[in-house]
Amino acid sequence: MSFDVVLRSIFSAAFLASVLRISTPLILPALGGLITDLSGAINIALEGIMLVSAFTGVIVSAYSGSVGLGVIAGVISGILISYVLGWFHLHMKTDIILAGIAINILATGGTIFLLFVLTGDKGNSQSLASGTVPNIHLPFIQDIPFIGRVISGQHVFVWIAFLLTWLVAVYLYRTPWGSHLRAVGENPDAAETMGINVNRTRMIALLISGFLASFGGLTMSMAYLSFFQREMTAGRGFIALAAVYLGGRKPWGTLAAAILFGFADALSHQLGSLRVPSQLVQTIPYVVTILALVIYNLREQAIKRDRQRKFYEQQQAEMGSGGGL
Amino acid sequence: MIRKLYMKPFVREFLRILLAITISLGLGFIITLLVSDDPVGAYQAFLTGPLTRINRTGEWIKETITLTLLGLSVALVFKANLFSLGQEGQMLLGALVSGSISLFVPLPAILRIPLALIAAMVVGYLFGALPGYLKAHLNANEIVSTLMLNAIALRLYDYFLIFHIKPEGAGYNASDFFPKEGILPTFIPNVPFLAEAYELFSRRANITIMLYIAIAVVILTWYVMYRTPYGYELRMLGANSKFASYGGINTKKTIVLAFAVSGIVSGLAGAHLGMGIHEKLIANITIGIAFEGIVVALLARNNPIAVPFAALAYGYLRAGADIMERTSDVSREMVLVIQAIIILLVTAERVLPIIQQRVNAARANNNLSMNSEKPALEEGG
């Protein structure tokens, strides 16, 4: 395959549709990571929360025969797991990183263990008849030549991801709870003094984060694939954390970063046919994230220095005018 | 007397960890009861398995060596109150570099093996220094940066393995077996009066000279941490970073070094995976062991001397789980559940204090009721 064929396939509707599909299980946990990050805690457990929800969704939908019940159970399980994380972190004073690692291990081991108990198979749940969420065909838009093929016919979680991004943006920047959450993240002591309950705010942030990440997990097992597979999240929870930083800790930035990761993933599959090693292409988003982290912090430092200089100049000016009097 | 003993932090820590392990093993047994047809047999296999055959004991010791190195690597960073999740990446690159030298550098074993080990340590040092530098000079979050570097290392490892190292046309993603000059020798020297033991171990349980290297690294880490100025700075930084920097410690340099030195040890652990355990490079060589160093360091409370003991205990559980899976109907993932509970219980700062509070409260209540009873008695009398 020559280069222009690859280029053409990258700008094809099918490719862009696949980018959206691959990005969705990154966008949703990334939003969860964003909320906890802004509240001043790093949620390492996104990976584990996704796994548990993916598993619960499949199992409940298989045994109840209802996709809706599966989704609800998956979301509840995700929230419960983040409650456990929050309880250990906030009440038992466990370090959140270590608690998060423990949750991830628990999720990896627990899901495989239960999968084996329920199906006798440690690899996947294909022997169970679990459901998938419906695809949404948009009546008029699907007839538009290019765009129709990109956005119509996507599964419902793609839409939920965009909807939730908007809701998270509104929550964080347009509601008092959102500003409380950010205040707690910026300076917990000051927030405490202002009468904000720091622990409760952080717990709520963790629960919302579990809610969002659980949709990511459900996307994996009930839309992207139609069954549960051991360790199927394959590091997506960590990529989601990276997307938060790459996105400048803003909701729409996080969404864009997650889509960029999805794009790189989809691209590496395409380039595989060009004999460009896909492994090397896949490193690009991580390198970019580290660079973004560096640039973000350099900018923060510059802003800080700038503030200090201004403060100093102001003081000098005041002292000068004071001396004049 | 017992109370005095209990007051000692070391004893208290030890009791706390013992309590955590006991509780989680108990929970593990309850889980086994629920899922197994022969729970006692399964649990027996789990708890006694590693001692039943010499090759199983060998597996346990080999696992312990890796865990000891990883635990030391994590402890070196944790001691400075920093976090690093980068051991996986450092191990992968250590395994890659040492494995390539074992495979392709035509030197006799006496030169090839040291060269491979040193190369693994150098790569670990450099790959460890990177997140340290980003943290110290640019204040970049070390958790995110080490996770990203892991992801990068994993892909680099796969790339070199698939495109350069694996034999032409092979249908699997693994290298050839290392030549004899590239494999670590058995820990018992091949001398006449030990011939029998040498034969036994090299055939049945191939524990390598990495055993001695690991012990040396334990002692060296202890020495560096407690007997050198660098170790003092490291511990100072961990105890109180502001105080350390006011006290004239170059905190930036210390942070970079903390990560880099930790990387050396992880790189060595990676070399052990290739040259000591698998004897070839395979895909996903670090799977299942990437974050285990953290558990070991936690159990050892970042004390280098305690690390090998924690690794022995923890390696025992892991080896036992493998045997349980092979000999019963319980899958080895149960040990992951046990492991998670151990982490939560050991790190929950308030587990023991809460019990302590209850005991104190109960005692105070007793005293109170005894005191209040006295006057009542007197009145009655």
Contents of the next structure:
Amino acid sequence: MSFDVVLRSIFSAAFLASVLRISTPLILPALGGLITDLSGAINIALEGIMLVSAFTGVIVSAYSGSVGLGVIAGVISGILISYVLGWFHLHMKTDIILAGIAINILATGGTIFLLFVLTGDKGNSQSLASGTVPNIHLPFIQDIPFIGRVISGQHVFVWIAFLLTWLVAVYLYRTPWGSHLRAVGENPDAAETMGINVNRTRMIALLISGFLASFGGLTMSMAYLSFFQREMTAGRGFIALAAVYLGGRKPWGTLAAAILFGFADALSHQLGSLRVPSQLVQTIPYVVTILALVIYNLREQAIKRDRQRKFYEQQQAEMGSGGGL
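Hand over the structure of the form predicted on its own; the form predicted together with the partner chain is what we had up.
The following holds one chain only.
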């Protein structure tokens, strides 16, 4: 395939529609990471939660014959893992980073082991007839040129991702619970003196993050694909955490950052048809992630220097006015 054909495909409705689909399993765990980051108990186990939820959804769907039961089971498994993480961190006083890494390792090996036990295959679950979530076709909108082909026909998790972004924004900045959560993250001691239960608030944040991240895993195995594949999340849980910081720790900023990473991933798929080494093309999403974090860090340093300069100038002005008196 020539470069001109690839370039035209990048600016097509089909490509933009694929960006939304590919971004969804990043948006959902990123929202979960945002909530826990603001609470002061960052959930490093997003990768493991996504893997377990993806596996559970496929297995339950295949054996029960119900897509709905598969989705519910996947969500419950994600919440339970978050509870385990919260219990070890908040009650057993385990370092949350180490506990999260341990859960990720356990999820990677555990899903492969259970996959082999249930299917006899260590690679994927294609031998099981798993269900998939439906696509939503919007009347009238699907008839709009270009836009209709981008928006209409997306699977249900795409719409859930945008709806949950709005709900998270409302929760964090329009409700007292969101204010309490942010207060705990900024200054837990001060929040506790105000009567806010710090451990309970952080546990709730972790449970919400498990709920959100589980949808990201289910997107991979019951929408993006129709089966479970070993290590299918491929680092998306960690990329989601990067989206939190690149997005300025805001819901809509996190959404935009996740879509940027999704665009890079979709671009790597398109460039894969060129005569370029596949290994090089596959690094594009991760290279973009690293560059984005570097840019974020440089921006934060510039903001910090600007604040320090303004503070210094203000101190000098106050000293000057005091000396004049």
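Note that the structure is a prediction, hence the values are computed from the model and not measured. Each form is matched to the other, and the largest set of C-alpha atoms that superpose within 1.5 Å is called the rigid core. Numbering follows the first chain given and starts at 1.
- Core-superposed comparison between these two forms: the Cα of residue 67 travels less than 2 Å.
- Once both forms are fitted on their rigid core, the CA atom of residue 38 lies less than 2 Å apart between these two forms.
- Residue 292 is among the residues whose C-alpha shifts by 2 Å or more between these two forms once the rigid core is aligned.
- With both forms fitted on their core, the C-alpha atom of residue 305 sits 7.5 Å from where it sits in the other form; this compares the forms between these two forms.
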